[in-house]
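Single chain ahead, written as structure tokens, the form predicted on its own.
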Amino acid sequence: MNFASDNVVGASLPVMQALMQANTGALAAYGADEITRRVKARFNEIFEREVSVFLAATGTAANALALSSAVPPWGLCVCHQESHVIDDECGAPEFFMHGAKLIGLPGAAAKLEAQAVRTYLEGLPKSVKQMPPKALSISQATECGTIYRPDEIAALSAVCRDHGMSLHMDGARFVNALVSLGCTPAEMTWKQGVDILSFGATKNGCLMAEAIVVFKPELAEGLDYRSKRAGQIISKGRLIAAQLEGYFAADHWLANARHANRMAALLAEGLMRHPSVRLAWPAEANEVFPILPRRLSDALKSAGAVFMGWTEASLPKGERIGSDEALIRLVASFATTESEVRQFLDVVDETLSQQAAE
């Protein structure tokens, strides 16, 4: 019952296929083979148009990388208050845009809307003294599991616009943002006005695996440097690049994220039967945040169950973890098992019965 995140089980089978049979034998070193010019041709079909891909081992990698070329030493980057970006990547980001800042914003389920950002913008100093926001940075699915719809990234794409900004999107839960939306990787991204996006493949299949896909072209320029400035243009590129090509194969990507959204609704499912147990957000992805009793947290853990507490900041307005609850959060991934969720939901069915009996 190990619902701590969806990057602690290892990769799935067809990528490890992939990986083995692309360790057989010679080919050209540092992403000059053939399988990194096929994955990268892939990309292209997946996006409906040619995009510039670089693929790196790690998500900080290529979130740091990829804001690092919109974003110049003397530019702000705007992003949530709980964003990836500016709380869990020990300052990378700012480390490769050679001291450039990152600037969190509040928004309630870790989204941001487009009024609050323009009106932050609009109301920045227009002098020297003041570093200009460059770029805003989105999270795919957010760090509360909640999705923005293409209507919402479009007018945050609005906003970047009429500042002269680009937008990168995190997209570390990607493909379980696509997914649940049901539309296209084209019609969540450069269609809606994402100038840059953080492709992430390890949470949901890959072993080490991510890519930033570049669709605005003058953002492409010097990335390759980059990427070899920080060790992300590996000598054995191809067993990157092989990852991924198992990974789309016969849609094994997208098989894995409906997967893994559909344990995480069957999470929600059981949680919500009980009177006691509210959800702070929607499971819209991969991802399930109860707000449950502190006695029902202590009976899971004492189980065997594994999962993170999770912070009240970004909560709905009204909303309020008694003294007595607890906020959790429950991941699952494209491994986990329907019996690991029943056997999570009896131990809340036996001890909210318990409770109630007393």
Contents of the next structure:
There are 4 protein chains.
Amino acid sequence: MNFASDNVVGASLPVMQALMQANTGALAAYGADEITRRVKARFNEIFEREVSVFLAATGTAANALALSSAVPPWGLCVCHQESHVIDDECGAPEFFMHGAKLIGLPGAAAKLEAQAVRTYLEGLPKSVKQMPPKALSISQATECGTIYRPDEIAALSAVCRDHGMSLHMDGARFVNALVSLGCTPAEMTWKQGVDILSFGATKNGCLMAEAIVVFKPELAEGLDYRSKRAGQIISKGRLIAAQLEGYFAADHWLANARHANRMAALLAEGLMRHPSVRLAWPAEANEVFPILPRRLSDALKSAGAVFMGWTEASLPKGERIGSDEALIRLVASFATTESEVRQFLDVVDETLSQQAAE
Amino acid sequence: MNFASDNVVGASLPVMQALMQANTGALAAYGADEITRRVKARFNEIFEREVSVFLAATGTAANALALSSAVPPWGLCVCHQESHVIDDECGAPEFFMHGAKLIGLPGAAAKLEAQAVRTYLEGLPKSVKQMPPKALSISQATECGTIYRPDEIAALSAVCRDHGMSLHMDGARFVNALVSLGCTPAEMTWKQGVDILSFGATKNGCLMAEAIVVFKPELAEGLDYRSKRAGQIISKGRLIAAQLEGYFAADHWLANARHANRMAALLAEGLMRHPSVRLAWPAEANEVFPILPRRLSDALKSAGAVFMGWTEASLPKGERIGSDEALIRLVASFATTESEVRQFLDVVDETLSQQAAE
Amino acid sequence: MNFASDNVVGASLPVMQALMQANTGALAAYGADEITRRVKARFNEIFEREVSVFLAATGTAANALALSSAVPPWGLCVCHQESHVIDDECGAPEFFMHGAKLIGLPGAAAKLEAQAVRTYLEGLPKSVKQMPPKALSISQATECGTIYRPDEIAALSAVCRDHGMSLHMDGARFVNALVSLGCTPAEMTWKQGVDILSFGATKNGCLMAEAIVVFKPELAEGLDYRSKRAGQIISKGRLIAAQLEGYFAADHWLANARHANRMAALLAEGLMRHPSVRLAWPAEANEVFPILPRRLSDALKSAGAVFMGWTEASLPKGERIGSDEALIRLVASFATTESEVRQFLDVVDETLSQQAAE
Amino acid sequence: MNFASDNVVGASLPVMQALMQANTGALAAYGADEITRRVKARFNEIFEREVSVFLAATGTAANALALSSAVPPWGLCVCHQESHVIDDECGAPEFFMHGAKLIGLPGAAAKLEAQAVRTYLEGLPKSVKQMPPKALSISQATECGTIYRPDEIAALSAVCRDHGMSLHMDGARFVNALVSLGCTPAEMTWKQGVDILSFGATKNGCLMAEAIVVFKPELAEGLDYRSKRAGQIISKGRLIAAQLEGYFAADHWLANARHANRMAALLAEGLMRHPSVRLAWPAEANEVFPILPRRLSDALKSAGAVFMGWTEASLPKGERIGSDEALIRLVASFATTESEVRQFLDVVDETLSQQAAE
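What does the same protein look like in the form predicted in complex with another copy of the chain, given that the last one was the form predicted on its own?
Now the full complex is given, and it begins with the chain already shown.
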């Protein structure tokens, strides 16, 4: 019952098998191999157009590299104030962007609203003392497990175009959002004006495989050099490419995300059956954020469940967590089993019925 | 017959098996797992003292991170003019060191001599216009396949101490040098005054596993943060740790390097039997740099052998390559087979006896 | 009646005379001259101890250099959310600190409270994902024209010591604060635990002369190199030094600040005589922030007064600006004349008595 | 008799007078003032076309800012191996370019030859391991006091265009070169393909006034922000602008340089009258590099002459400095007087005739 994150498990079987298979024989190093070429071509198919693809070892690097190509060292990158890029990457974007600044704006459920971003941008002083905004970064799915609808993305991209900014999508949980929306990768990205995407695969079944997908061609300039000088071009490059080949084969990636989302939905449903539990935000992808009695939280831990407490900072206005309540995060992955979920919900049912009885 | 590099092959079997084994189950992410802890402890044993270890995804990142902890942004890092850090990493050290400067000095067989380094340092103008030297970086084995003897390392470290500099060792081929010298890891590093080491494992049998090993404790300060913000902390951290565990088990790492070195020795011996072939530098580790008739080089390529031409820049003084000769690099790895070597040498023998007959 | 800023005027006469005097003859370049040596010695006297002094061309550079010596590239610098370093320097600190992050905290009247800083620091997650706090930067006087009392500085420095952080003071209006408090430079800085100071002289009568004064010796390491590589070591270095010599002579610097503060006090008193005007914050140095009828603001502009509107963001809780009111900033300098102030107040009196009559 | 450098003297009288005049009254800060506007317009006239101008406090900052706009952080900047940018600026270019690399090529008399640059560029490996060349920086006049002829500049710019590189000119001694060639500023810069210029005025009579002049419009993008975040936008901006206004008035700048060059020519002529003295390079601007008997060098010092010894590194092939000889640098400035020169030459004559007599 480890719901701490979707990166506490290893890789899924097809991914590992692809990796094993690719391990034999001699291949050109540094991504000049055949497997890497094939995988890059696959991205064109997936996104229904020519894209530039740069493989990376970590999501932090993918985000930071993507932003560094969109924001000059003297520019501003706007994002949500709880986004991973501003909060959880130890300043990697600032390092890769050479001191450019991230500005975090508020927004319900970790989502930015187009109008709020527009208002912020229009209020910026026009002065050489003020770094000019050059990119907007959004997370899909968000840190609160919520999802931007295509029209919301389009509205944000319209703001970006009006202000000469690029639109970056942090897709650490890209596929979870994708299958939840039921749209195509193209519909969730460049068709709504996304310029550059951090395409995450690690959390959804790979061991270590991320990619930067560039839709606005000028953002690809120099990204290979940036990647190399960031130590992100793996010498045995097949390592990442082979994982992705296994990941994409037979729609394995989509199946993994659908499974994770379904497990999260089961968790949400099972929890919501109890009036003393409510969700901080709708469980739209593979994460569930219940507010529950502290005794239940303790009971779950005692029963061996692993999960993280979460910050109240992003709660909807008016929503409060009672002194005997806790806000926690449950993350389901491709590897989460239905029996784990049932075991977890059994503890919930049992604990709450006991409490009711008391 | 692919002798292009030691990173054109995948991982060795024990490494892959360790990786497979570690793939199941849930473990804490970002290197807080049990396997990572075990591997770090293993480094203490290997180096016979307490060391700080930081795992990294690539050798470029390991070098650049190590140097960034030894050189402030306003400092100078001295290295050989053909070293990997100055020539082959697209400015990664400069990026991680925030604009600190690498200065490449000449030296026979890609090795720096203590006295030459001392003379250079003493000649530096003492002025605020001149960045002060803060580190010396040497490669073990070097780019020419040669090796620093322990006393040579000690002499260089004495120069460093006299000038307040740290001594960094780029150990991309650390183990090849180690088994060639027949000394212990401690004897080849901190006992001679090495302060920080890039410990390479990828070329010698891992898929992707490097480590920074810190002997001078103050150089470890902040390296975890530097690593995170460089996107080098793998979320499924067991990925690297498990490889290293398989790598170290049953002296597999030493066996791999011994094998590679032996294959290189076989290549060297076989080549040297022919008076028309000579070695640019002694084959002290797993690389051989023959100067051979161009017709032989062509014949080898026609027969399917893969290798790289090499630059004459570092040839010993007086040594010239004739217009009908070629300088090439042959790299043997853990995966190089004796039959590959024999096949290669058969082509050599055949071609040269034909030539002799003509 | 130009109250837009204290840098809209040139240098004061003694400063210009010192500059003229120093202009003749040949002197060593790059700050190796006699005048620079004398001025540096003068700083020791002023601060009643040995200090390290680095002259700089601009306040932005002085702040950014000072912070870069206190915060490693992977560290956090805490400051007030309206401070100059975070808001008005186009990312200079982030550039000089190589991507380290500034975090702005709220606080009444642009001042930080020790307890609030402590609470924030204690709430920071201890994780490699989170940059560790390395410095606190405060402004004396603040952006709202208020002043930290020595005991408030001491309380903040205690927080810094508890968290291993350095304390930086942005003293762009150092002397205005100093004469307002009536204490010595030592009492306002190192005796309360300030580690490094941006000592501003430009706003208070120089043409262009700033200095970084270092009290914690290790923060001086490399600052000369940092300064040179930032293009802040003036070749005809006497330029800055001579200004400072003229500035310090015969307590001219103190007289200048006293005058500016007195002019601000006159403005404040004159304004406060009218019940329809109130001050957003007490006028503790050379700046006055009145909230006044919009019609008065317009009338003043029509009469030729120059001043800036100010942001309401830092107003005390509960304080609101009415729809027919304006918040403006009036800055007095060494060059502000009493007749200018009277002329301004005459317009105020006239306009408000007219309004009263209507 | 101070010939140590052209920055050991203060400003020329017209420059100081312009500065004094501009000191009174209130003007907008940060370069938004009328004087700055006028001076920028003056640059358009001087260069006979629309140019973008950014004032800077130091030549180091001007060079580093200019290069940072021409070279991305992952790019290479080619220059002469003895150029100021690579040798005398403590890594400022690397800091401002965020870790981009300077590569110094050899060349007689501190000049780069177009064909040698072309050969170097064509030999660069095309690989992601190798930073791509993005700019060429030349010094006019050079570190050896020599000058590029317009056709030589045109040849270098042709190489740049062929390789997608920008051409930067370090004009710390721009006017000395200009009046020596007798051509117009346009003919020495953009008409030959120079894209961006560091226009030096400090050495030629200002106190502290440099400018970046941009001919290729895209290189101007963001330079104002870069300048602000580098702490190079002077708050009392009139300070620099007023100097330049005095500098340009009545062709004062040209007169200053003509005088300095004439003084250098006098020195050269006087020295060359003696067979035991020879010039290392022709004295084409305001610097003279004689190779002279060591006893003469000592005698000159004893007589109070101030000058620097110079490196033999750039001597023409075959040229050697005898064990009883010295290579020195004599720099003449606008302030050098004919009587100083005569006094110096008298010592020369006297010493050498004594020696001849001995």
